[in-house]
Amino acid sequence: MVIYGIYIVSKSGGLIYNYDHNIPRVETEKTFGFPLDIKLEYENKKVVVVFGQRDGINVGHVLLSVNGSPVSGRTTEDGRDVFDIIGVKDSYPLSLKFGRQRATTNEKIVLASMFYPLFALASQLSPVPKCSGIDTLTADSFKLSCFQTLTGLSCVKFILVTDPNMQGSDVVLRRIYELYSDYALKNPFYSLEMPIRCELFDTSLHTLLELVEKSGTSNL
């Protein structure tokens, strides 16, 4: 069972936790010929691929180096940069290494802030009277799951990021919902609504994610 990641979103929609507990290193590395076949523009710091889609390299992938020298925003570790390199032609072949980049905080904090809406979305659409929202949510590579606790509690949600193949989701995040009532909420320093910083959960949670990892949900 891999579990990649905890996140924990208020009432509100913001983000009060995260873990990124087992996600995967996405690197791709291949040499190119010219002109390039691929567009990458400048976007957030990061020089991004654009346009154009091969051999495991996708749109969205960040360039991470050139013929092995790491690059650092647009340029290279000596200095270069990286769109003078890709444009003259008696730089080819280029070695280039592209990879899916982890989520900044920040992008965090905006992602949980949209599934605040789609969650509610998702209870409006739904045929069925008084429905709870997105419980789980599958694609080709990851499973998203969430619980939602009762009124009384602000309803927080707490969000579990998997394998496609991971079984007993909700028995992990009941339990993860135990560790935030007996850790953060019982904790007299804590206000709701505020991110959680709290040794004692973070250890829990840990120590919880790696016996699921071990010995599955059967034990819970």
The other form holds:
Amino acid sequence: MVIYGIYIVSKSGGLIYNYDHNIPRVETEKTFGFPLDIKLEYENKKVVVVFGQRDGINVGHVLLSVNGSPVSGRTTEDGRDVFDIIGVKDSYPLSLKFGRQRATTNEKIVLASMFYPLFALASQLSPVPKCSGIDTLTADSFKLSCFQTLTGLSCVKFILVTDPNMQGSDVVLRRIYELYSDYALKNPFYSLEMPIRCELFDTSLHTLLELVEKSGTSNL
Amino acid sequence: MSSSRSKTSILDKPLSKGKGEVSLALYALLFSEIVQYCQNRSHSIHELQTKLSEMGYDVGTRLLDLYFVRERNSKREIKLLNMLLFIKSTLWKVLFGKEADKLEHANDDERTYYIIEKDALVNKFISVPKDKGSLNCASFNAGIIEAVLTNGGFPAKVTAHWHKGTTYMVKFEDVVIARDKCLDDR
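Previous: the form predicted on its own; requested now: the form predicted in complex with its partner chain:
And the full complex, kicking off with our chain again.
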């Protein structure tokens, strides 16, 4: 019953709130011998695995540290270029740590704005008229539940990302909707469609998530 | 042409008991709109608080007689402490459903009293952003208190502060303190 995160998408499709609760850190550290059988490349200011997926190190993972010292961009802490270290035979055996990079705020905004047309698509593709859009999206490692507000003009969508065995996510989503209508909509300093920056909303949301994780959704 | 029943105006009917309960959500939305209205017409935090206080003043003026008739059986208070206790307990109870937490007298200044409450009802859903700093929307309540005191014969100035929750600092004029002393001496 783990909740990974909450996203709130406004009527126009922009992300107005995001909270990462428990994103598991995917990291693998391995010792390698010369020559390195994983192909690395430097793109988007990060050293990324491009080919040679094995043992928990997947394509797209980012190089996090070399021999224990963290890597920023393509240089280690002491200023040496990572590719130089990897190319030289003397540095081996070499211990490299790879992991999944956390999504930046910009990336999250892009992803959220991609959800929005997906929902529209789903409601139009439906063979039954008056479909409300995507309700649940299940993948192998997570489940995404969505709740769309009923007041037609401002259809805010509440998206909850949880582990696949989560039950009762619609109850949680309704409670988040209640919190939104209390601490965001009744706040005179909050304007509609803007990112939610209300302290009371944050604190009550955290409390709700902790309550759900501890005792489940039965007593909500 | 002439109706068989005579139309009774509102002034002929006896005073009603009052509704007793109003939806909290409705009140919160109304108050949120009041704050936004005042904010659009102010250029500084101080001005915003003054405008809120003035709106509260208008409300308080109308509350004074009504609640003395309803709750105190049309008998008005002439002693300072009793008036403050009336505000702290009776008035707060009918307005917000609970009494204010504390009433204190300042140690150093005889003219200053403090009414303290931990969570003002009007602030329940309001998160003040960082750039608004010390704004306290309970200035509205401060305006109510000021109107009740001033129109009740105890001229005073009331301001709201963030201290132990929300503190309303009541500053009476010298006349009031002097008169109250005479009443006690008699």
